[in-house]
Amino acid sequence: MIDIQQIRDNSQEVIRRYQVRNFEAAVLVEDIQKKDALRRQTQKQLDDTLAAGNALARKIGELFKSGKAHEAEHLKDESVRLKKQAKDLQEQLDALSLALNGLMTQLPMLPHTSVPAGRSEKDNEIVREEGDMPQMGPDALPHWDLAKKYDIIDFEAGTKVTGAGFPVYKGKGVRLQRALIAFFLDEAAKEGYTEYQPPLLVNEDSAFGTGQLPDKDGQMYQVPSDKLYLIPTSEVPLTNIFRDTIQREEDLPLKCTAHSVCFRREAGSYGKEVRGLNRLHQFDKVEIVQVTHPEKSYAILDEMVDYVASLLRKLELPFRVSRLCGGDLGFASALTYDIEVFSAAQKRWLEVSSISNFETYQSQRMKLRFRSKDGKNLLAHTLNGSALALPRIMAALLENNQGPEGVRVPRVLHAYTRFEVIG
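Form predicted alone: structure of the chain on its own:
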């Protein structure tokens, strides 16, 4: 959630900034202001009542000590009344706090000042493009046909066993997947990321903490009987490791990485956009997460973008980096860069990484703080990015490297795959 102090200080500026997201916040912000004012008023009444009750308790105690029991007994009725009043006010305060929290969770993160206005991905701002575009002949095959030709991915078997969007990898397809995962994790270790192996299921508090709930409830697979969710990305368990903690400033940034299977319902997806590996319900991904000082988070965001770009250079894949416009920005993100690779046979760009700075949106929900050098407990900034998601990387590698002898494996993966060609 955003800090309510921002609404208290300048509600009109908050409303104006939300317009970049095409999010009409005026009515909601007004409701929040009214509820916040009533909550603060009730808090003051409760504080005054408790103070009066404590003062009266001390007075009654002094009267008993001085032998004035009759006068003390006379004041007990007032003490009972104040206790009842405090109990009622506390119940009102709890209800108001709950209602205010519910309103605040309806607000997305305030966009960073560099976020361009726009309504869809067509309005995203391309900030970088690198690599040589592969030249494919008229006989170039899309990856789903290459997967069948070389018997490395069985889409039909996955559909039979589970359903569409759950492919079965075979032979060199499996080995290429494992090679990519090992390569990504090794590269992350070189960059100072500590590797974790987190759970694939999380509870409601974890899903709420990183912003999946309530915003993406419909996109998550659930285990209702246990009130658990299958993770859509290892960002969720990784970041929640630090929920309800106070870190030392000198230990920041915390740099984490993990490989995990990810699960997404992808409700409403259809057509050619979901063909083959383009959009799956189950897929593998290596994630990077950082928890950092607010003053350094945007420099770190740039470093994370450069790091993911370095992976794509080593894989010899042409790519481009886009700054997302307000209309395409995720609910919890202040600024996001998408990285796409070019898929030669499909002749289209495929998103393989999304790198975001959430500022204090997640840390506010998770109470993730650090103790500054002057002893203050402050909210940290959290960032995460795909480094990388495997399905579309696999798709681009297969399509861009196909030739008469088969599919060439990038040199950087040879030590991992122990083969140079899929054929």
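If you're wondering where the values come from, they're calculated on a predicted model, not measured in any experiment. Positions refer to the first chain, counted from 1. Here, rigid core means the biggest group of C-alpha atoms that superpose within 1.5 Å across both forms. Compared with the form predicted in complex with the RNA:
- Rigid-body analysis of C-alpha superpositions between these two forms gives a rotation of the smaller part of 14 degrees.
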The other form holds:
Amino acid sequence: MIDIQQIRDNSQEVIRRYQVRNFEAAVLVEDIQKKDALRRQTQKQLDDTLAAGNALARKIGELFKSGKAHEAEHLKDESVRLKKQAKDLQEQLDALSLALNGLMTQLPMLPHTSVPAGRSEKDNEIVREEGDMPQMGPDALPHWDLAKKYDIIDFEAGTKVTGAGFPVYKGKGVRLQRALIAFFLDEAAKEGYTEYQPPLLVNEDSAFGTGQLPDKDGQMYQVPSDKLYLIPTSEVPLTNIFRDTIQREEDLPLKCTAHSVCFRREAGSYGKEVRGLNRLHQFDKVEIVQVTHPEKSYAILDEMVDYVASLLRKLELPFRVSRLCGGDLGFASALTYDIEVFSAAQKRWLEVSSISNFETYQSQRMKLRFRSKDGKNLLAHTLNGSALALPRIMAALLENNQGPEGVRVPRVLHAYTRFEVIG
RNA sequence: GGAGAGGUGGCCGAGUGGUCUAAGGCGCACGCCUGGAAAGCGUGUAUCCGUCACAAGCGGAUCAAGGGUUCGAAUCCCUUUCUCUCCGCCA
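Coords for the form predicted in complex with the RNA, given the form predicted alone:
Shown next: the complete complex, the earlier chain at its head.
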């Protein structure tokens, strides 16, 4: 949610900036301005009415005390009238607040000034490309064939047990994945992130706080009997740890990391996009989250991109970093970098990380604040990124490192896997 | 799942219908005192909304959340929720 103050201060500027997203905000913004003015006017009327009621009640109390009960009696009528009036105004105010809030949640985050205009991922701006593209012979196998050949992932078993998109990892496949998770967590710890192990189900408030609700509930698996949601990413529980808190400025930035299983319904996906490990309903991911001072969030975003790049470098995977254009930018994000690795047999770039600055979008919703040096409570900025998502890293490692002897494990993982080749 | 007890400010804790504008204490901040410090003394110390210059001041709301009774609710009633104790079940 953006700060309504921005609309009060300069609504035309807000509308103009939304154009980068191809988001036509004029009608919505005008509606918000009207509702906001009316809400404040109603608030004033209500406060005045309540103040009159309070004064009267106090007066009646005094009269009772001084034994003038009969005088108090006829004041009660006025008191009842004020109470009725206050109740009506309160109802109006609640309705207005609800409506205003509903309108505000329809506004996506204002894009950062560096976000390129554009409609689709074709307009994303590639800002960095690194690593050697492996040269594959014509007999190179895609990872799903390698997985079968070396018996490390059983897609059919997963389909039987649960359904498509729920693979069963096996033997060295599990070990490789566990090794990667441990490696990512150790690297994050070195980088100053505190490790958490959050719940995998969250309540409605949490899902709202990070922006999954109200609009993206179709992307989450739900447990309606308990009003809980399976997390699509540990960003949700991790960031919500700090919901409704006021942090100390000197404690910022808060740096958290967690490994978790992630669950996504991925309704509407099909075909080669979802083959093998490319797109799953259940997958593992190590996430990094930061809660920062607003003035530092963009420098920190760059740091996070550099950090994720360093992981891929250590894994010897070729990757590229792109800045998402307005049309491809998530609803909640002000600026997002995507990082993709090249999976050599599929000859495709696979997105393995998405690193975003949400500015105050999430902190506004979850009232995540910090107390500044001059004693004001300000909204913090929240950021997060994958560091990293496991399946596509597995896919690229398998495909890029295949050879006659089997699949070579990157050196940095040997200490974790305790084997160097999957063969 | 059953029974019982609870939820008050940063923390502890008083408070059972009208100076609650929430006692008292602790902590914290600032000041006085001091060679310096401690002690002592004094002052201050929540959040949100509105008015307004996002100042001061003023008004309103908040004693887990929501609803109700009453002229008036932290206090009485109902619902929800969370915590604790006991029982049951259980990795």
